[in-house]
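Just the one chain here, laid out as structure tokens, in the form predicted on its own.
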Amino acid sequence: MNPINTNGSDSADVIIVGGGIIGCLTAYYLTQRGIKPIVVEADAIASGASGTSAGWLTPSSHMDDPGLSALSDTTYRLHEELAETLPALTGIDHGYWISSYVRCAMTEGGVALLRDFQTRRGSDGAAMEWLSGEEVRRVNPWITAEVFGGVFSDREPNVDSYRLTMSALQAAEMAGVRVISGRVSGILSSSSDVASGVRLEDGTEVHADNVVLTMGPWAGEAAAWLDRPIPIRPQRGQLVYLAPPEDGEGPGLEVGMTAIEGGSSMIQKRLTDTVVGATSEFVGFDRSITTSARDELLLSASKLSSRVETARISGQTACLRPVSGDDRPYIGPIPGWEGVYMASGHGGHGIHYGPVTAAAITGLIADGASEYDISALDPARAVGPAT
């Protein structure tokens, strides 16, 4: 990280508080509009959920939430663009890969759920193929359980979330963005509720007319700065990684999979080992990994595939997701403040919705309006009047 000015102050066009996927992509998109922000990071870039996410980009995200599902295909297209532009700029392959996936039904009730899912995705223009139990096992040799059937999708991309975040930051830095290390302790205001920058814990002031809060699960800290409630809490998500089979141990995982009735998902990756995930635990800011979570994930996955029981575990990670009060992110200006924006609360979908979130914030700052409809995600629905 670049050093802070020795005179105790610094300035930029925009200050972004938080160096995760949304903060780094916002910095990158702002530079495309000729705006050069400073990113303030309290720990390390991608040190939170952005560095250990499964990186699953499913266009089927939030089908029951029109406000979010309308943005799902949009952010997917932006990911496609980033897969072309960022590696060309930075030389970093962030593992973008359009993989296949099968959602399985273990019960007759699950079949009904999957058939409904298939119909709704078809009405959205994403046709998915119905497979019998026998066809499912031919498509995915790891599935050894007696499944009733499944829905096959060949449009379930994923990325390496750490590499994507670092590539976005590097591209932004190449265009003049600076990163400084420090923990923000307050918002500076030139007059009543008009932002003029931030103050760090060491007393340093960083000045700008616009402040973007992309602090993930730590966004709640800003409630004291803004004198507004911010209902975001951390949720721990643990993942287990499985190494590919060695010679003579059978085929590797060729298609990602999960059971519609609930259970672990298994995601095939291009640059890393197979991901089994994920837990959803409300344990505060505890980022430790646990054997109980590992066993829970593997037991759940083994209901679909007995191969899980003999696979070699190559790693385990834990991250903290930012979960909002209504499971929707907060994207937009903070009510009662001029020049302060929030982009947090995405839960386990920050990587998926990262590009459209960053692009929307960029539009608000550069043009005064977003080209994408983020009205359903307005922070005003929860970040109400002064407390």
Ligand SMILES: Cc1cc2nc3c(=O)[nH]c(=O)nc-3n(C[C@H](O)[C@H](O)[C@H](O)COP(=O)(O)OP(=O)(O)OC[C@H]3O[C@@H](n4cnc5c(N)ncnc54)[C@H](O)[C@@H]3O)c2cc1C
Contents of the next structure:
Amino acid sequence: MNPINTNGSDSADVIIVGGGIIGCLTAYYLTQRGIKPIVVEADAIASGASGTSAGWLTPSSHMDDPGLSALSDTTYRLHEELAETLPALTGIDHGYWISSYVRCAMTEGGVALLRDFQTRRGSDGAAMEWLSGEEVRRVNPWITAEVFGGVFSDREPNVDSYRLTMSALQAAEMAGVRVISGRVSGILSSSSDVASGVRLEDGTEVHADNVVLTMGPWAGEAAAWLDRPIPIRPQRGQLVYLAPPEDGEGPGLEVGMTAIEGGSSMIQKRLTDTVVGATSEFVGFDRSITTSARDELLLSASKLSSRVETARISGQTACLRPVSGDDRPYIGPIPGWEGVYMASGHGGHGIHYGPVTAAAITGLIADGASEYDISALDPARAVGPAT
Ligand SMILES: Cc1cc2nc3c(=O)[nH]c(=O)nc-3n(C[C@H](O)[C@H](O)[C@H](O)COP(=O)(O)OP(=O)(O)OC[C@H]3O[C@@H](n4cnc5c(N)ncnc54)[C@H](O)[C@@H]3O)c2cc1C
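Requested next: the structure of the form predicted in complex with this ligand (the form predicted on its own having been shown above).
Up next: the whole complex, starting with the chain shown before.
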């Protein structure tokens, strides 16, 4: 690690490239350690997937991956803390709430899958209750007769990820963080492979001894700056929003729901309409919405809830997940470089893993080590050696 610049001059201690959830939470956690980074953002804060995700925090994610499952619990706890601290600091309610959810089985095969899921998720202390088809419809009468049964959980938190990202940045700005508008186009180095800042597209140079790359699906651009392969690619995800009931019409969900066999998920939000998602499409950096995706999502959701067909569509969004080579994020120092860190490639779980990622990077910069075990996520497994 390069020493932190604490001379109080205009130069930053750390530059964070990208103002999505990972960059803004990293900025916030760094300020908790007395470090004041600059955030450089090419577009608008939270203009990427962080501003338009479903915001579901997935305690059951990565149960089969020991490198990530321990961090899943930690990040869940950090989200609980942020739900207390950030609104108190900034006055922004980021919509954290613990909702109920039914994972439904639509086939006999799905029942077996769900039973297995229930055992494994139950073993980590989560309350998971098996319900027959009839019982599921007592929880929510709109669940269709096509649903064989389901596993009910009353501990499925979600957030408004746009508000969370904005709130983290606001808290960071209150502690002295600055935001620069511009697209980073290269890393500056004081000597071979020692970072000294970044260069922007318009030629501006911003100096700091530590640079954190939190560019989401655009992180692959840094391969040319670092002379290292960075296998991150964009995956488009589309969501449809359904308005709450009006005169008895609408989705009227008492619980969120998904089919264990795949297809749409319906997620209840506290501050916005019900979210139906999501597609997974490899179409480069195209962020257009499509009618075919809307129809496909609603058709699949209508197999879960009979109210979808009469629901009023209140919105549709498309954004890009940052997908890594092995579906795990890259979190840690870039091999062969001094003072360059990567925190990108979270795929469909960046909101969930945002806090632990940001806290780990903060530990690496402030203390030279992360208090959380991120060894399985070391960028060295894919990023390097020189191309
Ligand atoms: C449809 C959909 C639903 C999702 N639902 C969930 C969910 O329920 N739960 C969950 O945990 N995750 C979910 N995700 C995933 C989550 O949204 C992402 O993993 C997360 O937002 C990634 O955050 P990020 O900060 O890495 O990237 P981004 O949010 O993409 O931010 C990167 C930022 O970097 C900026 N940037 C890029 N290049 C440069 C440059 N050269 N110079 C300066 N700035 C630059 C961009 O403009 C952007 O603002 C979902 C994703 C999608 C698409």
